[in-house]
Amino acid sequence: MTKPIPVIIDCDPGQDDAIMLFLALNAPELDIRGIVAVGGNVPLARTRLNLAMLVETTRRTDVKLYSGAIRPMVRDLVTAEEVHGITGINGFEFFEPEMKMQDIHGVDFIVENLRGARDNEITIIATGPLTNIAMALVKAPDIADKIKQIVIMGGASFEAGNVTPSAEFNIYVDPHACDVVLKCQRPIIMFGLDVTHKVMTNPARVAAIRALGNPVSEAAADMLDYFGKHDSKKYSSGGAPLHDPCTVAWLLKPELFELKPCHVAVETGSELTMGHTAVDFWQVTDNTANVQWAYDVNADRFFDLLTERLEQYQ
C-alpha cells in the first residue's frame, strides 16, 4: 500500500467543508496531521465548535483540532449566514461535543509542524480564507521548503464571482492572505468556481447519501438538504455546488478533474474588484504558471466516490 499522504487541514465548516471533512476523516491514503479552524462562512467562534462537532461525529477523535485566525490580515471578516444559515452548519443536529482544541494557535501549529517535517513533505488543504496558511509564511518564510503542495478551493475565472460580481467568496474575504499564498513559491493547485460548479448536488444524489443509513451520511445528506435551498435558487438547478470536497476528491483520485497550468493574481487594491482572481487561462502574458487551475471534472465519478466513502462509516 502506497504511504499515506501527510496533510494538514484549514476550514472554516460550513455545509460544504463538512463534506470535505467527512470525506477526509475516512480516507486512509490521508495522514491528517491537524485541522484547522478559521474564521469566514461563520465568525471563528463558530467555525471551532462546527469543527469539533463534525470530527467528533466520524469518531476520529484521535485527530487535533486547532484554533486559528479570528479575522483577515487586513479587512474586516465578512461571513456568508444567508448561505450556510447562522450555525454554518445548518441542517446538522447540534450538540456539545467533548473535542476541544489544542492550546496552541493555528497559525503556531502550522509552522511547529512544518518545521519538523522533511522538505517537501506536507500537503495542505485550505477550504476557507486563507489567513492562517498566510500568516505563517509571513511569520516563519523557512517552512515553505516543507510544503509539498497547497491545494486550495477558491478563486473564479469563466464563473465569474459568487459574492460579488468578479469574486469568490474565500478569496474576496482575505485576499491579501491570498496574495501571500499565491507569492510563496510553492506547488499550487486551486478549484475555483469554475470546477466547482460542475460537481452539483440534486435530490437523487442526496437521496443515495441518506439512504446508506449511517450516522455520518445522514448528517451529510440533512446539511445538503439545506445547503441546496440557497444555491438552487441561486442558480436554478437542483441542489448545490460542493466547492471544498474537491480538495480531497483530487487528491483521493486526481483522474477526475482536469488541470491546466496558469498564472493567477489576485486583486487586493480595488472595493470594485476586490478578491478577484486573475487566472491566465490562454498564456496571453508572460508571466509563470504559478497554479494548477481545475477547469472540468467528471460529476458523476465524484459523486460515486463520495458516496462510497460515506458508506464505510458505521
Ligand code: BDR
Second form
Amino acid sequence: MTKPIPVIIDCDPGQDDAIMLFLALNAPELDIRGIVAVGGNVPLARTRLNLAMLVETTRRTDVKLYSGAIRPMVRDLVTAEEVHGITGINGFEFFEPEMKMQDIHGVDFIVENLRGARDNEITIIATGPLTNIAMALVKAPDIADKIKQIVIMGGASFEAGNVTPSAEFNIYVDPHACDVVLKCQRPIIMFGLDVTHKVMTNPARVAAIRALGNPVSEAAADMLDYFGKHDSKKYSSGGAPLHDPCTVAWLLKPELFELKPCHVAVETGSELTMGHTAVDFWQVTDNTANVQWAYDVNADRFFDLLTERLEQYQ
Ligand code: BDR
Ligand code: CA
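Could the form predicted in complex with the ligand be given as well, to go with the form predicted alone?
Now the full complex is given, and it begins with the chain already shown.
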C-alpha cells in the first residue's frame, strides 16, 4: 500500500462531522496528525467535548486533540442547534471522556505542525467554519507552502443556501475566514451543498449501519436517526445529507466524485447574501480557478464505502 496521507482534521461536531471522524479514524489511507475543534454547530465548549467522546468511542486514544477558535474572525458565532440538537450530536449517548484537549491552542498546533512539515506535505480536512485554518494562515503565512491541499465541506452554487437563501452554514458562520482560505493559493477541494445534498441517508441505509452491531456503527445509527428526523422534514426526503464525510470519502475513493476546476469567491459585504460562494462553474469570468468544485457523486457507492468501513470497527 502507498504511504498514508498526513492529515490535520478541523471540525465542529455535529452528527455529520461525527460520521466523518468515524470514517477517518480507522482509514489505513490516513495518518492523522491531530484533530482540532472549532466553534460552529454548537459552541466550542460542546464541540471539543463531542470530539473527545467521539474519538474515544473509536478507541483511537493515541490521536491528539486540540481546542481551537471560540468565535469567527469578525462576526459573532451563529450556531445550529435547530439542526443538530442542543448537544450538537443529539442521538449520541453521552459519557465523561478520558481524552483531554492538548494544552496548546488549536491554531498554534496547526502552525507548529505545518512548520515542522515538508513543503506540500499536509492535507487539511475542514468540516466546520474555516476560522482555525484562516487564523493560522494569517498568523504564519509561511505555513502555506507546507499545505498539500485543503479539503473543505462548505459552500453552495446550483443548490440554494441551507442557513440563509444564499449561504451554506460553514461559510456563512465565518465568511472572512473562507476569504482568507480561498486566497491562500494552495490547492482547495470544496464539497458544497451541490454534491452533499446527493448523499442522503434513508431508513434502509441507516438500518444497514445499525445492523453492523459494533459500538461505533450503533453510535452512528443513533445520531443519524436524530439527524434524519430534522432534515427529512426540511428537504422532504427520507433522511439527511451526509455533508462532512464527503471530504474523507473523496480522499479514500476520489473516483466516487465529479469535480470541476472553478474560481470561487465569497461574499463578505452584503448582509443579504453574506457567505454566498460565487462559483464560476461555466467560466464566465477570466478569473483563474482556485478550487476543485465537487458537483456529483455516486451515492450508492458512497454508502457502500461508509458501511464497509464502519464494519471494520470491533
Ligand atoms: C455543514 O454545516 C453543519 O451544520 C454540518 O456539520 C456541515 O459541516 C452543512 O452546511
Ligand atoms: Ca460540520
